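Just the one chain here, the form predicted on its own, laid out as structure tokens.
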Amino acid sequence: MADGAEEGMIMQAATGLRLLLGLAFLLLARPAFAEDGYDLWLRYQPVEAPAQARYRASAATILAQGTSPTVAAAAGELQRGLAGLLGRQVPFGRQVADGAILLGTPASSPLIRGLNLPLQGLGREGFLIRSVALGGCRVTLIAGNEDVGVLYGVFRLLRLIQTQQPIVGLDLRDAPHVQLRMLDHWDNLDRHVVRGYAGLSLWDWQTLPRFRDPRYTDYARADASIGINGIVLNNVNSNADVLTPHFLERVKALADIFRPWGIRVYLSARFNAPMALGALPTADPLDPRVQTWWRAKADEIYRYVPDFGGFLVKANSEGTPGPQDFHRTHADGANMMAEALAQHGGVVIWRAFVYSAANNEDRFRQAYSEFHPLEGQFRDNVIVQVKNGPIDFQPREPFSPLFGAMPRTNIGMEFQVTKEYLGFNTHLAYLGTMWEEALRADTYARGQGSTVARVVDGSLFHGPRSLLAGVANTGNDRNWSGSQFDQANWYALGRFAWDPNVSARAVAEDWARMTWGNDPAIVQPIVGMMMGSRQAVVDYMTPLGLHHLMATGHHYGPGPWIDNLERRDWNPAYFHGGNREGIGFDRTASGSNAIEQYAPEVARRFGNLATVGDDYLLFFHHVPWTYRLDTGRTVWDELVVRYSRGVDEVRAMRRTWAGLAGRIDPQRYAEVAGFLAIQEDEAQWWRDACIAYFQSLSRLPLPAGYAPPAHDLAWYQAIDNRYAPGRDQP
């Protein structure tokens, strides 16, 4: 037991938080439900009765030592957790006891000072879980330097124990390798969400601020417990009216809401702003006009929201305005909004997905060439955040040449986790799969071993400041994404955010047990078609490196004769350069010559047809239709095969999730089927309409044993789906 003064001091501390914690549980309590997603990986039911036994032992009372608001929803969460895991109340302890668990940080807790702990390294969030003897007892420890690595050591008890992990003889480390994890919201203020196959946005900015939906609260959670620490609330096209007064008291109570959760609020910054609400005649960032705007619209910012996070910036993009309107650079913008920010501890994040009329290249030339003749002009609170791919969120892009070029600059990662190009909510497309080959790839740019996840992490140049984001999947459906297997994907961005590294198969795993159940009769099926769902969606959209051939505007279902659109890098028919000579993008030397942007021995590997690969063969080389892969086959039959294959792969998904009957709820059970049959109807759309275009171009027949498509290649043609969700315009 605790001595006399050092239990008088928890006394203290645990009075404290009473007010606090009994306020959180409320807040966190709701009324039961159906099993419908909306508890998301957080469903903590009760795990089966021998472990059941284990875990009551090793977690008997909840002793909370501090009185912040981030402490209290850490005890507050792990009494919730604790509650649904093992069916009964937990609770909170005065002193401690055999099974207590500790949560506190030097500062608040004399226990885990006296203790010495080895804290150094672990930063502001990082944590120790450790089993450890006090006073003779048996005692599971969370401890960070600061109150948001024991919420984060929390939600990883948690884990470990919906996961069915022993929670005995611990001594966990962890902290996240990148600074800043964090979900872009492409919502407008009328609530529409671009790229949004979810529903409205959560935000009701109509109700906001006197009536603060609990929902907020558990999105909070759920952003919490994969280790978020960044909303960026608005959509990047977003005009400049969520910078005035009557925006900034409902962005205010939003962040209040987030604050405890450890999660700091970002907005779209509209470049052009001091015109739009201030009536300069202009935004050019070198004019002192302009300079003092952004710094008192800052301060304004801040004096709402004390801890506000910063600008996120699309500039000079798609018809965006941006400093080249005023013949600046992106560094000239970047930096005067940066400057604007600097003196309250806040970032500018400047995207570097660009394109416009005016420059005729190859799109995936273009952000490389706007941004590496600006290296190391930026300031050391600007991230410039580049797309994964140098296209658009394809089904599979090679990694940008960004990644590893620009070693002064600080670059973050921007990931999709909406799925645009990859069939919506109805299409199970687990992109983990997706993000490990980006992130593992190898940019070369200090030789063997210099990955995109290094870069990202800042460790493989040691910048300043470190980002991974990606573009939310959430809106105000009841399961949150639109569809079950679409909340893996919200998930796994922030397990990636927090470890580069982390395998997708892994998170799978762990996303799985605690979405469905640690039955492995469960897992395995489960968790078998994730990992080949992503390329099922390659096979029968974009196989053998093709990309962008989805339909114009709202990017649902295939259009790959389109030929016909204002802008040239708008034709499907221009990306994959199909005619009667053969198919695909000449990236080498002897077309656009993309891939001298690489380190040389990427390049090399890229423009050399022996060495591409099948998966970017089309991507960076225009060849015969006849030409004849390592499998033996021409590309024309490989094409047939491979979006034939696709389909197969969904049919096989099907059976598998047909086998689960009777082990999954039925709510989930009959949403998740009806999801696959849509999945396999559009696949095969997909494959027929795909293979009568190629085939109307290359004029060769089917291989043997292949059948042709349900329609004439007009047919598919005629095909109109201008009311699809998530347009740019609701």
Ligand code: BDP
Second form
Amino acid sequence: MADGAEEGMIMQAATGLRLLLGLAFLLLARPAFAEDGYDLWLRYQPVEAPAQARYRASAATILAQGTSPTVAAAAGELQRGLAGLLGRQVPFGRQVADGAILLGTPASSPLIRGLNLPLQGLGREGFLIRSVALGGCRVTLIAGNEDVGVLYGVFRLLRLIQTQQPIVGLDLRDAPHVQLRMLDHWDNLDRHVVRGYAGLSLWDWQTLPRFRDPRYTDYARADASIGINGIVLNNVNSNADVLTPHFLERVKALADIFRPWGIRVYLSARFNAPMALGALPTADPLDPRVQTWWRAKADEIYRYVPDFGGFLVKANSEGTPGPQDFHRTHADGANMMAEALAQHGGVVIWRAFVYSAANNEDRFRQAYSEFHPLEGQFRDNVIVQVKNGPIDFQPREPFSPLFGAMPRTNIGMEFQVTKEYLGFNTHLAYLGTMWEEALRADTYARGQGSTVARVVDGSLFHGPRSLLAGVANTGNDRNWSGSQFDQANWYALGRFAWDPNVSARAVAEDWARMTWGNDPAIVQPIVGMMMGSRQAVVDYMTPLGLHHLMATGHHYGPGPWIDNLERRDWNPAYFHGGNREGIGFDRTASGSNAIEQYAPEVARRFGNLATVGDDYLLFFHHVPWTYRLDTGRTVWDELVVRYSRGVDEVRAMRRTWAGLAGRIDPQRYAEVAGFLAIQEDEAQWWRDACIAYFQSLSRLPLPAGYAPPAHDLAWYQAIDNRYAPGRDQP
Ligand code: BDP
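The structure above corresponds to the form predicted on its own; please provide the structure of the form predicted in complex with the named molecule.
And the full complex, kicking off with our chain again.
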């Protein structure tokens, strides 16, 4: 017995040892943690050893002077970032020491006050980062006029280290060029995200306000790191219920979480809320009862959220209620709501994305037709928010003629970060190049050099308010944006809002370094992929100025043949104008004459076949299939060539990515590789379906060497994607 028991104990010990060894092996064999993209561009991975030693010398302690939640957030982020980047905890100091990083404002920091720094011209949100000698110690100071400037300065210093730039001898001043830098969430109250491809809404109204998911703070950190200072929480096709106390309590909770990060919340307000919630018989903006209702509602909201940003309004567009229902103008509606917010410092952001069933004009013309006559009539605290192009977030559009046309109106920019028309979350399409193209376009409003960027940042017309907004692409997927590369579009939106003249390439490079690593063997191929990616989408979806060829409702995949929808301008066939003879939308004087809405210099360029350029050819002109381009090819041949080139570009991206195998952490690598495979399939689908359809019109043979579509047209027409994600009506 005794022997047996002893043997049993020895056996147990041996088994235990084996288990322990096995566990140790497992722990060693596994990477410390799998990267899944949650950390975004704030990964704070250790910099390489030689550089690390240099950075450590300039980042020995953190001396944060100030007690506000924003200074605490800034100091906490700096400590967190440095711990990761430098591989050691950097302590908070109490006094100046060699290698200290000093944070504060003249009001919060006696040291900074004493230095008499040149903070003029930096505004509320700008910052100065400077290497100085203080009492014989080398110190890096991050100063702003207000705490939020310090926060932005901290993120800038971290970015310098993340992208491995020197942090000695610094003398850097920067301030945002645009006042309101916003993300518009198209999130319904049931958490469905319209045109969202990244899961459910981040806002869990069910568990708010009691449970404050730490993810809300991570979201705010990410936004603050790129300078976003406003968030619209709910969909523009809004539900009046968001204005009820039940939701306002929850909105307050989110606002409280975002506030230290320099972010204000805004709500999309439904224009007829006084009827929906207030039991008023009307929402007429000139009716005193309606005005009183909105004033009381505004006062109520500000009791919950004292720094509430204001309302975003989609009125009289795609069936939403608006002032025209009461025979009033957009200005009447916007000004009435703005009046209610004015005493609290709020703004009304009124969307110019309007087109009406009663108006048979070319969709291109409608926003201008409705808004241009109202020039000079909007209150100072109204901003008219215009989509970048005159149609609707297409892969390529010329700039909307409203930019430059209303010098006495605050005009803001609306980009779409979520890729409703550029392949959802699975297609790799970096939108920085598209936004750069839109912002650098010249409106000629005040002669040459009157770029869209200068309209948006206020430097052209010097209006009181400026705004750049993006329709957000975030959801509750672990990687936030539905794909690793779509994070770059969120990142870029912030960078373009901060400075509309920033270079898309520089932004891509910063993002790639922070998100994937600083090794040039990684950075260069990734930036290369990004820079060509949007043109690839244009090529395989809508080359040569084609637009709106997407399938109905969900916009997933091609539907150029669709011609049976109730409204003329819901039909792709209306937009491409293809027939037996030719293709394109004539927007010159012989057609809709939409070009007349531009300044004469722009109208001349777009209106003339010799100067319009291939990118916008079919956007402005209807030409015969045999029309010859500068490339020497006919339009028909060129279409086939471009569609095919788009697919080839995706194949090239796949090869580039495959070349990065082993250099990128496995989970993120595999996700991108899988998505690129989807993109190749779908690029091929787009190419083949469009070529099959357009060939049914042109009846011309394919140019030599180009493969025919894999199936006949009927096969593509039979594809039914009614369950595609992100639909308007789930
Ligand atoms: C379209 C979207 C639709 C939006 C609309 C808008 O398909 O879901 O409601 O834009 O901007 O592109 O209001």
